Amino acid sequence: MSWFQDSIMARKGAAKGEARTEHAITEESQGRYHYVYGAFAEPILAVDPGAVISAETHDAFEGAIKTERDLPSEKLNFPFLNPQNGPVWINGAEKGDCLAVHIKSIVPRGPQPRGTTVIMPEFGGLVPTADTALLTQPLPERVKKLEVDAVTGVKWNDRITLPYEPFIGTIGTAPEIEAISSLVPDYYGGNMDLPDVAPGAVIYLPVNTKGAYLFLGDCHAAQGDGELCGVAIEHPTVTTVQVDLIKGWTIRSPRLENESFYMTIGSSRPMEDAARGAYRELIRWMAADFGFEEIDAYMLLTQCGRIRLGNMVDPKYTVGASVLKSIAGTPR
């Protein structure tokens, strides 16, 4: 039996993890991609729990950078980055529920070289930015185009080929009243750039408003912890997810489950506050659903908790705190 059959999504979801109707979002049916998370865009699709949705995602630049001669400062219109598919309306979703999204597959699409990474002025983890204002001059702009293949990997050069390890960089639900840039991660999800949001995993997102309004995009072919220069291997994809709805399961921020561990995700600045937020929610989850006493969970995670750095470059940083399933046990 697959671990998914015993996942929280399969046990508590309205569709019990069952794949039901199938839907496709193509570039044509999507029309205008979105750069803001909010409940103010007209949903392009309304689905029931159990729906399987495939989406033709763009790269983070909506295809604007075509060659290594292109300059990001000339081709990109900041902050119009991270185009999002959706929003998708989830029938029956209400504030206080949880949207469960099982990531089934991420497949590269488009002509080669379809991968792109860049150095942009005042963007990245080791350079002065608008938030870290210094007199130091920006690094020179650079574009690197790469061949991306699901089987053979990401060809960096004639010597180095990175494994194809795709994940969804930006996914979330609408905030209740705000309209927030798709560059920003927060309690609703957004631009977390967390490599664990990968095929096979289930991400749990808080529903903040009726219909949930699911957005997703910004898929990466490979990325190291921290997304150091600010840009992973961005690439267009066909990404397929299955959605379910857990009624009355109210969570403060995104959670994730895969075959090996449970994770809570925090986004904040400074980075230690993102880590604190993630660990606090993991402790409270262990107390609420796994039978731990809160202080005991605090002490236990001090010995066995794991931290995963998503990004250290966005307006807020993202950290995932996790515990192995073999340690946490089975949730009630």
The other form holds:
Protein chains: 4
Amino acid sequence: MSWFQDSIMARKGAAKGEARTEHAITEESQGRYHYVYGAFAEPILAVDPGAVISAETHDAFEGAIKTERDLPSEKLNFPFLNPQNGPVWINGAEKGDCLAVHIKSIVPRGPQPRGTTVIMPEFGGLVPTADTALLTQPLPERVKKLEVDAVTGVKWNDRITLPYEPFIGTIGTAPEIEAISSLVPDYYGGNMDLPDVAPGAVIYLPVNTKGAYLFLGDCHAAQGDGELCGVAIEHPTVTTVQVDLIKGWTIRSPRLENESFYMTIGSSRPMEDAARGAYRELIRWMAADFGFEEIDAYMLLTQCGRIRLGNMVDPKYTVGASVLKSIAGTPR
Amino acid sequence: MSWFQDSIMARKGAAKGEARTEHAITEESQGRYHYVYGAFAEPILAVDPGAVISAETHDAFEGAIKTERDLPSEKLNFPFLNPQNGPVWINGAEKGDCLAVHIKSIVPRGPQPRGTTVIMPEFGGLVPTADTALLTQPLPERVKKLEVDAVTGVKWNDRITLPYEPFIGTIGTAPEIEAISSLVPDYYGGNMDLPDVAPGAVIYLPVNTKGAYLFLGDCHAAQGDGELCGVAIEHPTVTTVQVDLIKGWTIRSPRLENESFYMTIGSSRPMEDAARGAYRELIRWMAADFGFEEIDAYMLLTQCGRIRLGNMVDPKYTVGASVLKSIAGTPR
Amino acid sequence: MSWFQDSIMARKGAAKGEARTEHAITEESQGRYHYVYGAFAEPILAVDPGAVISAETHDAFEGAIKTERDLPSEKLNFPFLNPQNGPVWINGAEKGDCLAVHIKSIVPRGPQPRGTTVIMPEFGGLVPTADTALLTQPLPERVKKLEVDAVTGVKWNDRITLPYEPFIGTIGTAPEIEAISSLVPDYYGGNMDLPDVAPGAVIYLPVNTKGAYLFLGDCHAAQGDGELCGVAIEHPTVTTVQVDLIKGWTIRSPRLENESFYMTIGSSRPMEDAARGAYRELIRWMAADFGFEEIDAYMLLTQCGRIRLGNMVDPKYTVGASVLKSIAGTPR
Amino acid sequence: MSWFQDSIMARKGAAKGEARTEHAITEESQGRYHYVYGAFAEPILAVDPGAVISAETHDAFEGAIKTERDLPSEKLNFPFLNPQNGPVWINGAEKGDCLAVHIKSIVPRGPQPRGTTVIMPEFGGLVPTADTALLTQPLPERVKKLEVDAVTGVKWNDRITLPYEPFIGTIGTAPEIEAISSLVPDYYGGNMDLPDVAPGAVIYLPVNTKGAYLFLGDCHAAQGDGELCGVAIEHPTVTTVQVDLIKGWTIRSPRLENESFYMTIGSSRPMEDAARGAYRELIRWMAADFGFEEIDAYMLLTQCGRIRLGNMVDPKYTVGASVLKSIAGTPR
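Moving on from the form predicted alone, kindly provide the form predicted together with a further copy of the same chain as a structure.
Next comes the full complex, and the chain you just saw is listed first.
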């Protein structure tokens, strides 16, 4: 029996972590993709807990970068970037609940070379940006198209091939009253660009408004910590997730569980604030559900907490803080 | 003849800075106040350039804090804070234009004590917050109600009376596709909490979407640099502004002009990024319109640039960078 | 009678703020200038409280930039920058005391053009630096030499002349066990680049080690908030200060008093931490010496506190937080 | 044959990575431990490249916290914290060279319970500090003493035992002209608190001044990413390192190599600046020695770079950026 049978999703979910219905979102059924996370858009689907949803995701550029001669500054039309599937209405979800999303698989789709990464002006971790606004000239634009294959990996050049390690770059629920760009990560999820949001994991998202409004997109074939130049190996996929609903479990920001660890996710600026937010929520979680005294959890994580840097390039930086299941023990 | 006759608004505005029509927004005509900046709301008014608009603003708590015994954590209902008047549709405004807003007057209204400042949990510059998430206990909540009078000032205690120096804490246009909490400042304006946005000044706002969608509210009777505890002297007012439209003047973030100086306004985190953004836009403005070489403007502002800290408490910090008109010269 | 007679220095100083002895530090008597703040150097002078000291300061480049054709990257020899006069041993000073320094005058010296500002690689507020390490190319180096005159001011070009508003860029005491580059500002003073450290003001410095070890240098003829490109109008001077000793007054970081206000000075990164540090010390000062309850001071500064940005370019950013004397009242 | 035979130390070192002489630093031969990194102290040892040095290190509190009833605020005497062994003079080392240090072993010493972690005022990642200066009350002090054993691990409580994963918290060379607290990490090394500085690894340190002046101390028995409360499992050890000298290899900040990866280490504030510094140096290293075009390295690290957070509690935060050897290839 896999660890998933003991996951919080399986133990607390309304559907007990069972897959009950199947739903497909194709490019055609999706129609218009979305560029904001909010409850202003019409849901394209309403599902019960237990639904398994397969979505045809676009890459972050909606396929606009087709060759290495395409200039991002010409082909891209800010703010219409990072197209999202959804929203999916979750029947029964209300503010204060938790939406559990088990990532079942990510499969690349579309013609080769289907992977894309670019250098574009005012974006990236080692260049001046709209936020870190400097006077020096931007780097020249550049596009790299790559073959992406689930089995053989991501071919960088003749010598280097990276393993195919896909994850969902952007996933979340609607904020209560806002509609926020899909380029932004925050307490509701969004553009976290955190490689742990990968097949096998369960991500727990706060429900901020009736119906939850699940969005997802922006799958990456590979990404290093921080997504340094701002653009991972972007690629179109069929991404399959299973949703469940944990009534009355109110969380402030996304959490994640996989076979090995429990993780909390913070998005803020400066980066130390993202780390503080992630670690504080992890401590509070350990105190609420794992039987730790808060100060003891603080001292223990000092010795064994793990930090994963998601992005250092988006409007907020994202950090995951985690503790091994073998140390945390079993939640109540 | 006042400096205003030579302002950019008067020289470039479609209405030449002339007051042409008068409009009132009362509590009754406003109806529901707004808590997000966005183009999803129905405009309550459509006006031509040259319109003079008087709005009955609420205080940031919509009057919910009535006595010093009211607990903010009980009386306030996040995220329904910082209620805004509007949106006002500006006829002829299109993306890429600039909306000029001349602040004509701010007059306190409502029964005494009409001024309010509070300490509330997880908010303020010297306490842990949702962003700077720490484990230490919050300060005790506290409410202070004050008499606010346009002539006699703001009575702090028997010894200290502060001058009445009102300004608009929150003002801006709609983002293009987002709807963002009125607690946030950003490139479209919003909750900047910058004391220079005061009667006499002209603020220039980017138009991001057809009709511009002007919102305003959150007037302060007095505020120090940084709005340290997070809550200035909040008070309800009648605020009167005159709008004009500068076609084709595309600005990235708010700018401001008064009798003495030209200012650019940056909102970001960490605070140095807000300062960088403000100064870079000032340099670019001096290069585009005042005849300076960019590097010369950079070196000159090193010797005479002025920084005003708006807020150090909101989701983004706000900084204004300015240069004296006597130094900058006359824009083309 | 000037305000100085009522200053903390005059009321609490061992010499009662009286000028008692006169001392000159010439280039010759100084000999080797210093590039670190620390107690490892031999004092060049030992004085009693009440000493008036006139020092021939060098500019920050020790005169190495003589013409606009000099390349900073060739002429400067990092870390031998920002030469300091001193150290001056203060008789009777011990850890836990406060050294009061009244700035009496700053007079430019040396042949014209005696003012210098430059653009140099990896230094400045709007370029990549050693700390904000980016990949974009630096700006081209540039040198500007200017005539500086105490009466006619600082001639920028034919149109623009800035007033001569001199101040001490770098001043402080020795840390207890460290020796820190004179390019750094911190709790002991150092390279704060704060324009309020000007003639007329009294700066209060923590004594960290026996003898205090006063250093000073780096006088600026003019400077804007933030010292944007990293180099103000550097110039050699004769700077005259009067020192006094306040036994047993233990302060955590520099404070300043002038005719109008009381100020605390914070140096840190990110910039919000510098502002937090300055404001917290101001609150603690108001609570300790001016009769305010701490929370009341916090709420009051929210309404009337003032922030001055010193530098946004040095290894730590410097911020001054102040309150008007008319509001703070009289310290005990 | 181990990877070490192919390390940069073995290939470029003056002693070819060979162990040639043996030296012991006992508590007695050390005498006074040091609290600053600088060239003002007298070397206790002068060695040639190839020297193997075993040092009896103290814990960060120099053994002052003996029981769980000891209050850190009473027992500790700031700034006399984090005692360091050394300095060791390296014969032949000159500014611009690189000092390679191969960490051979760390063995716990002293009576049980020999491990210590504490909560102390104004220190830690989730509390107000001298830098993030807030008004809220500190957490109560707390001391935890633990049994530390190289084989059985670190006993947290009856349920949890952490593996013994020791590393050197503080190691570095002298700055050129400064003497900086051993609590600070920076370009010369120092208090990085980075768990990768562990037995088996080689750390490369810039030589800033003749003789290099190697210091080390502050070994941790276990530590999570960020050293959250500020105090890892501190313990006294016998730490054995082998030094070598790479003439003319000028590096800006520490680098590290182990069996799996090459790493660069950045220390700065805010945390994104530490990450920027680490990643930029890694890119420059890949461009200088591994045959990558700089922009290609930037884009490649976006897909496969790894970030390790050392500390988020010291005066500067420390981040390691790394690339797998299998991807980077062999340096020239």
